[in-house]
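Let's start with one chain on its own, the form predicted alone, as structure tokens.
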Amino acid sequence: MYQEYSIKYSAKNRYETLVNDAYWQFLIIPEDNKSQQLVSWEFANSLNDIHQTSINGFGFKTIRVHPGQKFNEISFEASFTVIKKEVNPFDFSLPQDSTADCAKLDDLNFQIDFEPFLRKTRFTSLSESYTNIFPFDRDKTIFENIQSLNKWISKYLSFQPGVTDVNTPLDTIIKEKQGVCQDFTHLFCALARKNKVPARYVSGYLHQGHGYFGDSQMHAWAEAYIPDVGWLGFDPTNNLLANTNHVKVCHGKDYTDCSPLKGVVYAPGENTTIHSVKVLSEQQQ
């Protein structure tokens, strides 16, 4: 069974002066992986302007835009057709032995080589009041205590627009228990790697339609590594694993290597920015 979606991505910047000159880059096409095939993939912007695709650090690609000519507003508009297989998230086996697998986390060859996705960032750093706020159970394998985690994290905070932003400290969030999608998955992966499991931000397309919560923009998950599994995708918003709802386009260590859009603009005065995202799907055998 398949499930096919068609996405449309747009955005909208206005500025209060002309802008002389302006690059940008957008991290928004879905990836290819075993579980998704990109069909087909749009771009355009209301100034014509050509825009050409590199591949960033981690391997994604990305689109960039150079604007040959001055302006006050400009628009991008991206569809994509995705084909996404239903997988089942829990078709493998657990270990016997939890205290064996847990202390495959202690392995000083594992740390070495999952070292990027262990490490603390600005975004996924706690203070020390919060460093043991959801401590591993050794009794448990090390998927066991990630579920919990990802359970865990779902009941602690509430799904809340507008009361944070992109630089709000973690330790705010976890002060006020509430956030969107980045914050609950800013506080896994700070979490899972203070215990040390490898995990890696993720940013993508949600399909809604079965009552998720998730941002009316891009949506954001976890993925961590369970040893002799791989890397496996949890949704701490929904409590859930990532599943055929949940379209990947790319993974790094927090929001900062994920960004949709980034970008530098000269131009003086105030500017506003609108996203808006639509995920429509339809199955097929």
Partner chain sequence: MVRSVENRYIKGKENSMDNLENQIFASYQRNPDLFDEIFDENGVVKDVYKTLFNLYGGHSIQDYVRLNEKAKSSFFNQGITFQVYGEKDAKEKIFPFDLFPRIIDTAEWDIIERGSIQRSRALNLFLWDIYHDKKILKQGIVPLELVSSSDNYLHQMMNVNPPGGIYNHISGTDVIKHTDGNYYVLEDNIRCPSGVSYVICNRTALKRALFGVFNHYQTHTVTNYAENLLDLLETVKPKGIDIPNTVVITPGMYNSAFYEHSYLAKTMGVELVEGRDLFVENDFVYMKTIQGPERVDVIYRRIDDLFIDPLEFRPDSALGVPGLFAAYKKGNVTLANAPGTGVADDKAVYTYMPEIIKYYLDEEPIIKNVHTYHCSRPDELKYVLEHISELVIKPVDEAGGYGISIGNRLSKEEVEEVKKQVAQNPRKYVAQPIMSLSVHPTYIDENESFEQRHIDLRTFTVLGKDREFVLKGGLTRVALKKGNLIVNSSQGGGSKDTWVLKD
The other form holds:
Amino acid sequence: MYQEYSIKYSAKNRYETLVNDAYWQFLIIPEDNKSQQLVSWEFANSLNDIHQTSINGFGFKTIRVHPGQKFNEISFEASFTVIKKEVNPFDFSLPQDSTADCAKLDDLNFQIDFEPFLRKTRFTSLSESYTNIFPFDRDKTIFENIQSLNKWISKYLSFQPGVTDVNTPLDTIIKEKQGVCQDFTHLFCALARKNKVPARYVSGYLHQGHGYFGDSQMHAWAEAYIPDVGWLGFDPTNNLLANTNHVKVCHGKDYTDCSPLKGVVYAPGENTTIHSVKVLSEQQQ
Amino acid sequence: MLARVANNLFWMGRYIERSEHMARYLNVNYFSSLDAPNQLSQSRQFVLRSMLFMVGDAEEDESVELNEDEVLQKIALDHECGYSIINNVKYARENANSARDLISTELYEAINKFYHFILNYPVDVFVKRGLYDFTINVTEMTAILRGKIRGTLLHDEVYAIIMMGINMERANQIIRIINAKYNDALKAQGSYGDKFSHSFEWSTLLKCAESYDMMRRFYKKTPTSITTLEFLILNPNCPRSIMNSLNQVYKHIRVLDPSKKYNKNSTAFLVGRVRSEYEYKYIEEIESNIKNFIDTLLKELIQISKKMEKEFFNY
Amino acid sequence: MVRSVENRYIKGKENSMDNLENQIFASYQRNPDLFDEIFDENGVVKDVYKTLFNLYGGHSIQDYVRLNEKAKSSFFNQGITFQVYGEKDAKEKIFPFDLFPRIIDTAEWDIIERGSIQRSRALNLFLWDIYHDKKILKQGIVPLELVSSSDNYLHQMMNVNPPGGIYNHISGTDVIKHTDGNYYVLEDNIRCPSGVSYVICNRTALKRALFGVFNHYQTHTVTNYAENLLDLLETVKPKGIDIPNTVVITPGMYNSAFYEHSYLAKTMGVELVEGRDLFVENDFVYMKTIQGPERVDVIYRRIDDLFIDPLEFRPDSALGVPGLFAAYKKGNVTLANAPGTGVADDKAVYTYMPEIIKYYLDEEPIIKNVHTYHCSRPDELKYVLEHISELVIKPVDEAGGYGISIGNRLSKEEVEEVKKQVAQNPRKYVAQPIMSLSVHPTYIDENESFEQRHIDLRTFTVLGKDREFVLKGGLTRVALKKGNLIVNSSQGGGSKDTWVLKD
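With the form predicted alone done, generate the form predicted together with its partner chain in the same format.
Let us now look at the entire complex, which starts with that chain.
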């Protein structure tokens, strides 16, 4: 069983003053992995400048644009065709001994190997008062704990676009109890890491055909590392395990490592950016 | 050579040259006005207005009474004033700073000394009794710099770019000075029967370009509008003439672009074209419509500058 | 004028060879508790300094006043200046230069040179390990915390093999001599250590002022730094390049070390570029020249890690080059020092240097480490809080001598304030016993006399592929304020020419 998606990403940047020089880097190409296959992709910009591809510091493919002319406005269009395989996320057996399972997290080698995804980052730091907001139950397996964390976050926060932005600290989100997928994911990562479970931020596309929460932009969810199983995707915004509706682009420690569009623009004055994402399911077999 | 550094060197040359012409303009106009033959040319207001006109900051309102100390300080030593001599020297030094790995220690040290001299010049001394000393020092120090440029740098691209800057600026400044003095001569005519073509201002103009003595030697006559303009614009042997400046620019751009191919889009082509145009001009054509000549030449110089920027200084 | 000074030397030499009561040291006050580099505990001039002492003794203090003025204006006219941070009107200052040189004999230098190389090598192996197998962490020799809490531990560098296997191509090791007569390392600087240009300028300045003194000593040259640096950088060029195009990248002319950047570019004969002079296309780096783009293969960077590429690290960096890191990772350009090197330039890593040297080289440290208390360890934190007046408290991540508190100089209120800060953020601080830096006669401008002042020494080590180079000289920094132990230029320090004697 598989599902084919056609994804359209577009961004439009408008600048108050003429831009002399600019570099953009897009991190929007779906990755090829066990559960998904990138069939084809296209990219174009309104100035008809040539784009390049490169690999960023974390090994993900990026698209780069460096216009050879001055401009006030530029728009980008990308389209991807992805085949997503139907994978059963529960296709493993839970360990019998939950104490032994949890003890794996205390192993030094484990902590060293997964250090990047256990560290506190700018977006995954909690102040002292919140560090025990969700303690793990060591009588349960890691997977069960993570699953309850996923559920707990989805209940604790309500999905509310427009009240937070990329720079809202986690403490404010906990206090206000609302946010968007990014905030859900950062909280997930922070609490999983707090309980010694490696967790990473995932950026990608969500097919919203099933009434899932998200908006017309890129989606974010998390992956947690379950010893003896591997990385598993959790979508705390929708209280789900990542499934065929989730098309992954990349992962990182937090949003900073995954931001879909990075730009260096040499121009004074204000600018506006409008992004939009459409995910269409082409066919089902 | 890096395009940015080339741009800095070009501007270093321009700022050095600019400060010299400004300083000399202040000096010559102020001191020759003290015993000028007609009343208007002797008037302090007239001289101060001429100075502001030359630096491109003309006071349009005839009723304004200019303050001598303020005007002199503004043009020479005002940190806040973008075109002041002190800022020109500061920019020249900053440009030299960014390229100091390419220029000689001797040149750098001379620029640095020049900067510290101006920086430490007391404003009150300058406006009360230092005008002569200050302006003479500026012109002499720029002469030292030109000597160091010629005498201590490798005559390669670096040298060519600095010389292009110096000569582009010289052409610009000479045309500005001509413009200012032409303007003064127009205003001053009539008083005491002083005619435009025999105005006292032509001698001043020649002195502003350090060309008075040689002009006298060449023509053996009192300067008139025609002879002065011919000497300063068309005489290729007068080092300060427009013609010589254009010839120098052309010579140095050839170092950067030695191509012999016909390329009408290159800067060298444009400079060559402008240069040949003046090489075969009658001074009478120019004198009959000086205003038009000045505007055209300024426009052409801007075009050359823009082209240079695109071709060599694009970073 | 210089010639007449030279004549005086000869005269001075004849007249006062055995006369130690020389005039310029008449007012020299020797504190017997401090280690004086030129006088022994009985006040007798040490052998190696004897000739110099007599030569200098042939001068009157007025000669020094004049020579000193000349040296100062020479630095100023040459534009060998720097700007101090934190002042409203950042003024240009010269780095004060002292006319009395420091001499290091062959035996002592041997220790310093071998010790500097040993540390640079060990740090390089440490960096390779923490970006690859992480054995030293897994074996529990260095705590994971040490790297995981550092912003300079760049995950982008994980499993990246820098060309030639070198991370810290250029290191600056700060050493001092304690009252016990032994050298100790205070710091390893492997981000963008600066100061090497002053070593050469000081030598030039001393030669100009008093060239006669060089006739009496066999001193190693210091002017070969740039050529060695360039040679060694070329050993780590990208694959497939015959003659690499090397550049120095600077944050720009307003940077306090700009003079040094331009000096190095000039003496290496390479371009000095800023970020905006470079661009990346298809993962290759080019510079914008008047003849169009030209490929760049090796970059000696004087920009901190996090600023080199706004697309990969700090997005607000206007100093870097968009796309540079990807080009580096692809092996198309060499960066020196390698990105991610900063993690080992940390006062907390310093404290593990004996363990690091032992682990990778199976050697004991040739130059000692100052014992360090980690405030992150509860028992050591307790000791530090109880003994603050006997310790120097240092923040682990500040450079340039900022934020250092010296326990016995603090008022009661200040002690409480420091205690509070340390207790609030123990990971941020380490503490060390107050080391007494050795002292050296130094000409003090305002008193017009020679006085004892504390000194240290920064050595410069360059690592290449299978080769290394230590500049035989180094920068002796002097704390010009009486009793002051902080020698950084930003904190009112000066410097001396440093002579390493040949056998």
